[in-house]
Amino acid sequence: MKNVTEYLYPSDLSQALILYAEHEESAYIAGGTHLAAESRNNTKRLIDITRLGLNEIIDGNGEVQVGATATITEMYSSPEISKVGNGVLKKACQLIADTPLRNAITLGGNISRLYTWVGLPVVLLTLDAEVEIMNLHGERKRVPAADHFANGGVKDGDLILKVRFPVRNAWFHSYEKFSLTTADYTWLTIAFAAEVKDGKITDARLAVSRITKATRLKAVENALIGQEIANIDVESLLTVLESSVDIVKDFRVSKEYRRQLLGVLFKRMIQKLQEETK
C-alpha cells in the first residue's frame, strides 16, 4: 500500500460511499490483511469502516447476524457464534491463521474476494448463509452465499454489511482444514453438513476450497441424499467426489496428493456422521 496518500474515517455509511465514489483509486479497509496481500495495489485513498458499528453479533429470529467488521477473534469469543452449526463456525474461526492475524482479519474481508486460502467461505456455503451488501447508490440486497461466491465476491464499491447465519442445529456439521501449521496457507479446506431423518440423509451440503475456488459439490450432495447412514456407499461417493473437482495447480504439493487428501478428509467426515447418528 505504498501509494496511499489519504486515510479517512467516515462518520456513517453514506459518507463512506461518497468518499469511495469521489476517488477512483479508493478501497475500504477494516483489518487490511487482504490489501496487504495483494501484489497489485494502486490504492491511494483508504476508507476505514471500523467505526461504523458493523461489528455487532446478534442472535435472534432463528439466525445469527455477524457484522462485516467483526474480527475472527471476536467471532471465536462470541457465545452466539457457538450456536451456529453446532459450533462449526467457531471451529473454522479457531483454525484461521494465528492469534495476531485473527485479531486483524474480519468476516467481511475474509469473504469479500475469492482468495483460495481463506477459511470461511466453505462454512457459509454449507450453512446456507446470506451476505448483506450495500452498493454505491445506497441500495441494500441480501445475496445467498452460493451466489456471492459464484459471482466472484463483491464488486468494486460494494460494501459488505453483515452475514446472516441460519441456526440449524438439527443438522450434522463438520469442518476440516489441512495445512502444515495452523498459520500456514491451507492445502485443502472442506465443510460438510447433512440433515438426517429416520436413519437416512434427506439433505446435504458439501463445499471445498483451496484445491479449487470455493464451491459446493452438488453432484456429491445429490448422491448422498437418500442413503442410509449405516450403509453409506463411501467408495461410490469417492468416485463422484473425484470427478466433481478440477484441482488447480500448486507449486508446493502435487494434484495427486491433494486428490488423495480430499478423499481422506471426506471419509473422515462420513465416519463422524455415522458415529454421531448411531
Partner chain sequence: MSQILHVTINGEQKEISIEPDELLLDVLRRVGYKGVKRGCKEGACGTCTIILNGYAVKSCIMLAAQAENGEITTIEGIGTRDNPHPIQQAFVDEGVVQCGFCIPGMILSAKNLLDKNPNPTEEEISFALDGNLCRCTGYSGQIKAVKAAAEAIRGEK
The other form holds:
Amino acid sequence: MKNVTEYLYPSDLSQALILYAEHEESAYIAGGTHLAAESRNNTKRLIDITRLGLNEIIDGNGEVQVGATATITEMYSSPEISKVGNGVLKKACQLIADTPLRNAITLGGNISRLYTWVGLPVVLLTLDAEVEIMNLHGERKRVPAADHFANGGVKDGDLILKVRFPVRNAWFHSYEKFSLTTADYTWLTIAFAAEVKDGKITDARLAVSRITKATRLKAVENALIGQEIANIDVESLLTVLESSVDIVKDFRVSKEYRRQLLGVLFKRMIQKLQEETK
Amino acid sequence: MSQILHVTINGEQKEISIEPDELLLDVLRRVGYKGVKRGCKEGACGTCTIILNGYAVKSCIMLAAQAENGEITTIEGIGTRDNPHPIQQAFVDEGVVQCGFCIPGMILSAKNLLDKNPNPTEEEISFALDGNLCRCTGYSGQIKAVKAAAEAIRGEK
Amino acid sequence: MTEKIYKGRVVTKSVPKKDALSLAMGKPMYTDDMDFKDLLHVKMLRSPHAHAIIEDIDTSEAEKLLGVVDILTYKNSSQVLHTSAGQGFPEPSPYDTRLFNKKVKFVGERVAAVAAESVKIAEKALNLIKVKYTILEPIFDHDKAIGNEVIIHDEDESKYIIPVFYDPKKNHASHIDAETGDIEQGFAEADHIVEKTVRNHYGQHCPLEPHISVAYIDDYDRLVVRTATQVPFHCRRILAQILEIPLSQIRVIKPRIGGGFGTKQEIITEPIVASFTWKLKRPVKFEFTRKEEFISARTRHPMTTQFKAGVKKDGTITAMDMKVISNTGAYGSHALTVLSNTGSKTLPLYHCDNIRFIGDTVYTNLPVAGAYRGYGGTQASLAMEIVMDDLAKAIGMDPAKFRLMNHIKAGETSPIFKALGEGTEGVEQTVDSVGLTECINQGADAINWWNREEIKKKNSTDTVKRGFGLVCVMQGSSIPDIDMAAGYCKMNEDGTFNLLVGATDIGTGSDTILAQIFAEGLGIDASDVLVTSSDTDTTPFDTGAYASSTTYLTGQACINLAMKVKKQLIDYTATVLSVPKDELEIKNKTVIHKKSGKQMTFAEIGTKSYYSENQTQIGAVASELSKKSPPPFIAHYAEIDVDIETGRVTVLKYVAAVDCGTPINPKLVIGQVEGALVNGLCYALSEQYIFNDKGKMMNPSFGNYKIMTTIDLPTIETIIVPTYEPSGPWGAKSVAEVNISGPMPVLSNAIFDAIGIRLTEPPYTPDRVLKAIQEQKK
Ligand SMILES: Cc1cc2nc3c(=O)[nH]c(=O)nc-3n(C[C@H](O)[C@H](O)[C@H](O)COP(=O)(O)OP(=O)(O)OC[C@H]3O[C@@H](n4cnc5c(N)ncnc54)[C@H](O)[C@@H]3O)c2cc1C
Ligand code: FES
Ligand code: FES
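Hand over the structure of the form predicted together with its partner chain; the form predicted alone is what we had up.
Below is the entire complex, every chain and molecule, led by the chain shown above.
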C-alpha cells in the first residue's frame, strides 16, 4: 500500500458509498490481508468497512446469512456455520491459511475478487449461495454465486453486504484443499455436492479453483445427474472432467500432475458419496 | 497525510501519529514495542503476531489505521519478570525458547487460544499455533508448554 | 559394551535457559531492537541476470533524490578479494568475492547499495539507478560445469591462500581424493555390489530473523558492528581485511540472534554497513528482506553423490566408493570443506578397509551455497544410507541387524579420520564413546520395528501403503587441531562468577550450557554464573558457532577455567586460614578444612579477596585446542503412509535415538534434536528452490517455500542414549547438527519399504513421488 494517502472510517453504509464515489482511486478495506501486502497498487483512499455492523451471522429460514466483514474465524467458530452443508462450509474455513490470518481475513475479502488460491468461492458455488451487493447508487441486488464469479467478482464501487448460504443438509457435500503443507496456498481446491433420491443422483454441483478461476464444471454435473449411486460410471465421468477444465500454469506444480490429482480427488469424492448413501 | 491513531496498547491509551500507509508492525516497533518481530513482512511467518481486539493477528499485513480505537496486546503487556504470564513461564520451564525470535508471536497465539478455550486438546493447540513458524525447536515442546500453561491457568498445577 | 555414564549435579539437569524468560517477555535483545539516532537504511540493487558484465552503472539520478546519502558500487568501494565464508585463518575457501563486481554471476548478486534516511527513500533510489548489462551465457547444471565453455570466474585473480587444488578456468572450485586399502580388491571380494546416484536439492536455513547488521562509530571513533553473526571474531578479522583498516579499530558485538544454522557464519551484511559507516561516520543498518534471505544469503550445497559399496553374504562390507560433485553456486564459500565433510562425516560410520572418496566442487550461476547444519554429512548420508539398506536387502539381512553388525564400535578407528580432514589431511583418532547399538535397539522398540510387517499389512489399503525406514548418521564435534576456544572468569564478592566467552549463543543455549559446565567444575549453581558472550572487545577468542564445537570445545575451556579457579580458591583459603592446601576440600560453595573445622564460604572469599585479606582478583583465563572430533551418533526411524494415487507421503511417527555423550541439559538436547529433525523433514518433503530457465528463483518467500507448522507434524519421540566421551566436558559430545541428516534417507528407505520404489532425488513432494511411481510402472 505504497500510495495510500487517506484512511477513512465511514459511520454508515451510505457514507461509505459517498466516500468511495468522491475519489477515483478508492478501495474498501476489510481484513486488509491482501491490500496491506500489495505494493503495486494505485489506491489512494481506503475506506474501512469493518465498523458498519456487517459481520453478523444470522440463522434464518433454511439459509444462513453471513455478513461480509465476518472473519473466517468468526465463521469457523459459529454454530450456525457448522449447520451449512453438513459442515462443508466450516471445513472450508478451517483450511484457509492459518489462525492469525483467519482472524483477519473476511468473507467479503475472500470472494470479492477472483483470487484463484482462496478457499471459499468453490463452496459458494456448490451451495448455490447468493451474494448480496450494494452498488454505488445504494441499490441492493442478490447475485447468484455462479454469476458473481463468472462476472469476475465485484464491479467498481460494489460493496458486498452479505452472503446467503442455503443450509442444504439433505445433500451430500465434500470439500478438499490439496496443498504441500496444510497452511500452504492450495494446489487444487475442489467442492462437490449431490442430491440423491431413491438411489439416484438428481442434482449435482462440482466446482474447482486454483487450477483455473473458481468455476462450476457443468458438464460433469450434467453427466452425474440420473446416475445410480450403486453403478456410477466413474471412468466416463473422469473423461468428461478432464475435458471440462483448462488447467492454468502454476510455477510450483505441473499441469500433468494436477490433471491426475483432479481425477483422483473427484473419484474419491464419488466413492465417499457411495459409502455415505449406502 | 498523517493521522492520529487512537489505540490502547497493553492497557495504556495512546495517540500515535501515523501515515495512512504505515503497517501496524512498523508503527508498533517505531514506538518501542520491539517484542513484535519482523520475520518476513508477507504474512507468512507469524513473528509479528499481536492480539487486536481479542484476536491474534499478524501486524505486518495490516495497516496501523485498521487498529483505530482498538485494543492491542503485545508480548510486553502480558507478564513481568516477577509475575510472568503462565504461558511465558511454561515456555521457560519446558526449555522451548531457543533463539526466541518466534516466541512472542507464538505465546500470543497461545494466549489467544487459552483466553477462549482454557482446556484445549493437543489438536486444538496445534491448530492455534499453525501460523507461527519456528525453525529452532520442532514445535512439539511448545505444544507441551501450552498444555502445561493451560493447566496452570486452570489451577491444576 | 556398557559405557560409563556421568550423572552430574548441575550438568545432566535441565536448568532453565539463561535468556529464556527475557526472550519470552519480548525484551529488546536482538540487533534491530536498539534505536539509533540519525540511522541510515540500506537497500541493495541486485542483479536480474545470472551471468552478465556491467558495462556501465549510472547512479546520478538516484543520488539527486532527497534523503539519499551515499551509493556504493564496484566503482567506489573496496575491491579486496576475500571469502565471505567466515572461517578461521587462513581460510580454506577461495578468495573469489568482492563487495561489488563488474561481472555478476548469479541472479541476486550485489550491484549497488544505497544508504538513505529511510527505507522508502532507499527503495525509491534503487529504481533510479541505471545499469547497462552485457548478458553472458550462464551455466546451471553442476554435472556439466567442469570444463564447460562458459567460464564463471575468468577475471584471473581469484585464489586460495592455502595450497590446495583450484582451477577456476574450468569452473572447478575444489577437488579432493583419498583412498585407503585396496578398492578394486574390495569390490572383487564382494558377493553383491550396489551403486546409487542421488541428488539433493537447494535449500535454505530460514532463520526467522533475516541477516541484519548495524554499524556505528563509538566515542573513541572506532567502528562498532552490532550484528546477527555466528562468528564475531572472524567477522572482525574479515572486516579489517575488506575495509583495509586496523583490526583494533573494529569491535563486533553479537546480541541475541534469531537463528543461524550456518547462514549467519557468512560475512555478507556486515561489510556493507561497515563500509558506509566508516565513510559517513553515521549509524547504518542493513536488514535482508525474506526474499534476499533466499536468493542472496546462503544455501545448502546441492550435490550429485554416487555411492557404490560391496558386501559379502555374511554382511561384511568389503568396499565403499563415494564420488561427489558439489555445487557451490557463483562463489566458493565453504566449497572445499563441505566437500571433504561429505566423506569424513559419513564414511567412518561402518567397518570397511577399502574406501575411496573423490570429490569435486564446481561453480555455477546459481545462488551461493555455504555452511548449513549437517555440512555435507546431510548430502552424503542420503546416498550412503540408501545403499546400506539395499546392501542389507541384497543379502537378505534386516537393515537394523546389518547396521548393528557393521557400525563402528567404541575403541575402534577408521582410516578416513586421517585421510580426510577439513579440505586437507585429517587427524587420526579412535572413537571412544559409541552408543549406536543402543540407539538402534531402543529406536526399534519405540517404532515397533520388529513387528513392522504385521503393522504394514494391517494398515495398508489399495491406495495407501504403510512403510518403515531406518538410518544411522554420525557427525563430529569441532575441527581437530584447528579450532580454539577460550574463556575468562572472575569471582565477585558474593561468591558468584562472571564467565566471559567468545562462544556464540545463536539460540542453541550455549550461554546456559557453558554456565552449567563451569558450575559443575566449581560445585556452584548455574545461576551463580553470569555469562557474557560474543563481544570482540570484552570476551576472549572463540572460533564461533559452527562445526558442532561449542559444547565440546568451549565447554572444555570452561572446565579448564573452573580447575584454575578451584586451585586459586584453595590457595587463597590456605593462606588466609593458615592451613595446608592439600587438606582442603570444596563442598557447598565452601572451602573446608575438616581437621580444624575452619572454613570459608565462596562469598567470604569473594568479599575478603576484594577488601580485607591478601587482596587479589580471583579469576582466570583458559582455552582449549581441539585434539579430536568425537562423533555423536543417531538412529532415526520413520513410519509413513504413501498414497499411491496422489503421491502424498505422510509421516506418522518419527523416532530419533541419539548418543551425544553426556546430555549437559536434556531439555536443550531435545530441542536441538527435534529442531534439526523437523528442519530435515521439511527439507525432505516440502522445501525446494524453483528456478526458471534464467536461473531466477521463483519462490523466494515463506508463502511458496514451504516449512511445516504445528499441524503438519508427525508424532516425534526423542530417546537420549547417554554415553561418556572421555575427551569431552563431563563426557559430552556435540548434538546440534547430526539430526538434520536423518530424514532425507530415512524417508527414502520408508518409501521403498512401502511401495518398492527407490526415490533418490528429494524433495519427496506428491508430484515427484507420483511421477516416480508411474515411471516405475512403465
Ligand atoms: C500468507 C497468506 C496466505 C493466505 N492463504 C490463504 C488461503 O490458504 N486460503 C484463502 O482463502 N486465503 C488465503 N489468504 C487470504 C487471501 O489471499 C486474501 O488476502 C484475503 O482473502 C483477503 O481478505 P481480506 O478481508 O483481508 O481483504 P482485504 O485485503 O481487506 O481486501 C481484499 C480485496 O477485497 C475487497 N473487498 C473486501 N471486502 C469487500 C466487500 N465487503 N465488498 C467489496 N469489496 C471488498 C477490497 O477492496 C480488496 O480489493 C492468504 C493471505 C496471506 C497473506
Ligand atoms: S513478519 Fe508478519 S508474518 Fe512474518
Ligand atoms: S525459537 Fe528460534 S524460531 Fe522459534
